[in-house]
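Presented as structure tokens, the chain that follows is alone, the form predicted together with another copy of the chain.
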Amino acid sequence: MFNFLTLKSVAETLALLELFEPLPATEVPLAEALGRVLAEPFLAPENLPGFDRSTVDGFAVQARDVFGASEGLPAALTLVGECPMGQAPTLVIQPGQTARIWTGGMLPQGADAVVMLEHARLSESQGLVELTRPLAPGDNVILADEDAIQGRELIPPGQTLGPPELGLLAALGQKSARVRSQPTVAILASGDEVVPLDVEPGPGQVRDINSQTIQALASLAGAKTLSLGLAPDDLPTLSALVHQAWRTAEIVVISGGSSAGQRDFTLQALQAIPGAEILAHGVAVSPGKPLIIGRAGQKSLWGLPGHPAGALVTAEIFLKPLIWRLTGAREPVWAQSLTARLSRPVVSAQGRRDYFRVSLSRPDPQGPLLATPILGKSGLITTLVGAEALAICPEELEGLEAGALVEIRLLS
């Protein structure tokens, strides 16, 4: 009763996310777009910039024109005019001949390249202009498809929309973006001596601490948030409660209760829901044990401790995965596999894997990430204030060394 029959390893427990599908796609308007993250290939849908176009301030010539033009011998071109900006000039540079052109501009028929303003001695009573350099075809010229060529793929599925991205979309006259839907994480706190932020708690009561977590780190990992206050440790108002959140979000969360105590319904409060499926309850994780996830649908069901500390751990781990997958977004590479160095020795439990919470400071700035571990039981909120990152050791190991290389995870 009180002992878990079976715990999950966290793989397993990671496994199991990749029961639920990403999302559909849905169009937001460009300036909602930040962040989202794109369902479907962008394509470009014409040439960009879509015409030749100056990089620099000077003269459009004819590439040949100036072969072998120097200092000491400068070649001399007819000026037939001036290049408009933000339209196509109408003059046409015939050999020998040059105009000028602003940065941004678009070139005149029959040149190729343009000469800086720096490299050009005009006499204006002449009419004349000589060039001291010698240029290539295409030289200070972003030709008409070089940013992008009608037809290729401009940005994968998968990417976040950031600032390149979403200048990019506007460049090619997008006002929306096709991207993944939201999520909604429902989430309810329970607990008979919990009350909200802002009641003043008697003796033996203490705030809600889990909804604003959840909520917070719900909202960084992309998802919508919806937070349905608190339940108390009573079957028939709980499973009330979580039925409405089952009604209305993807994710349905419900921090307390989640153990296998005479007092923790959260088990079932969840199966109560239509075709509920307890994926998980028990995984070999500290601070975190008794974690509930299950699944109606593609709907999942998670029953976080009530441990402000396992809570917001568990999440980290397990539930932020889940809302990455359902958006399609994907963790930074660099954010893989980052190692640090132990600044003192912890200890674990063969068998369970355990996250401590870490400060990170570099000592030396070509050398490692070294790891400070932040002292303290595993239930105390402060020990996550100021936290940088989790420290991992493994199931194997009862404990690590000072000076180990360990893998962390940064936190969001």
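Target state, the form predicted alone; input state, the form predicted together with another copy of the chain:
One chain, no partners, no other molecules: that is all that follows.
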């Protein structure tokens, strides 16, 4: 009970996450690397594209041959052939000569620019091409090392691999990527009143919401998830399931039973894990005050509030950054703090940091974002929907007035 009454601040609680080290690196096939986090810098193994190539359909030329060319005074060059796709051309462009080339084709020796097809008039009978646009060397051409120079860092560690990064790796012949291992988050919901989704709730019962929301949040943050179902308010049963989770996952999450009531057994179940250390029981935050964070070695132990809003908000503020840390991911830009103007006043309590759900709009295209608090009692599940961000009322304030600039954190 003493620990629960000694509340940690949000800053102190976030600092606890530094006790956990990023997971080791592993090699995965490129087809399985989407959304994974690069473990080490990726250096270009070769120049890219590796040869001078055209970026347009047109005619390969020596740029000096089309200097001053125009519609009224075109440059007439001798057509000496065509550059084949997918192989090196054998012809050599001499002064006064040109060759047909296609987008992506390798530039022939002697050429240093490409005139677009739209700026050419072909005279087949005379074997000449009239070109009507001047060029500088390198125009409409990608040089052999212009995309990437061998040995240069192309992707930094901590980068989440998306379609562009996978395309770059493929362009450089990589069949796999070295990424951080994914943590497994084992999720367990507790409470005699909680029933599975396929069961019709009886009087005083509710369906299991938290397993769904926490599983979705953890997956979007880059973790694997394992649902262990439901546990009654019974310490031996809960402890057995918690031990199962601890053996199979890097992160153990129990929702419900984290407070200090007679039937709240989460703390005891977590303390029963061999080598367990409780780092925090109670955080000066709303919603989510009864949060528990512990560790057993490098495995983290979590007791989230049973209240769906409290569980989801505390997971957003604390659990998601831990997953990013374990995977070595850099904090996404969208997760960094922004500011918005509050549409109506909100009330808070000094000594705690209040996170309230808001929707966002921009009535004035030139003005700041407008944050509108989601109305409704905190126990209403429908208030979870439609929230695009969390707005923050600092610990030292008792509320915020309408029109005040407020710090917001976008939700994924």
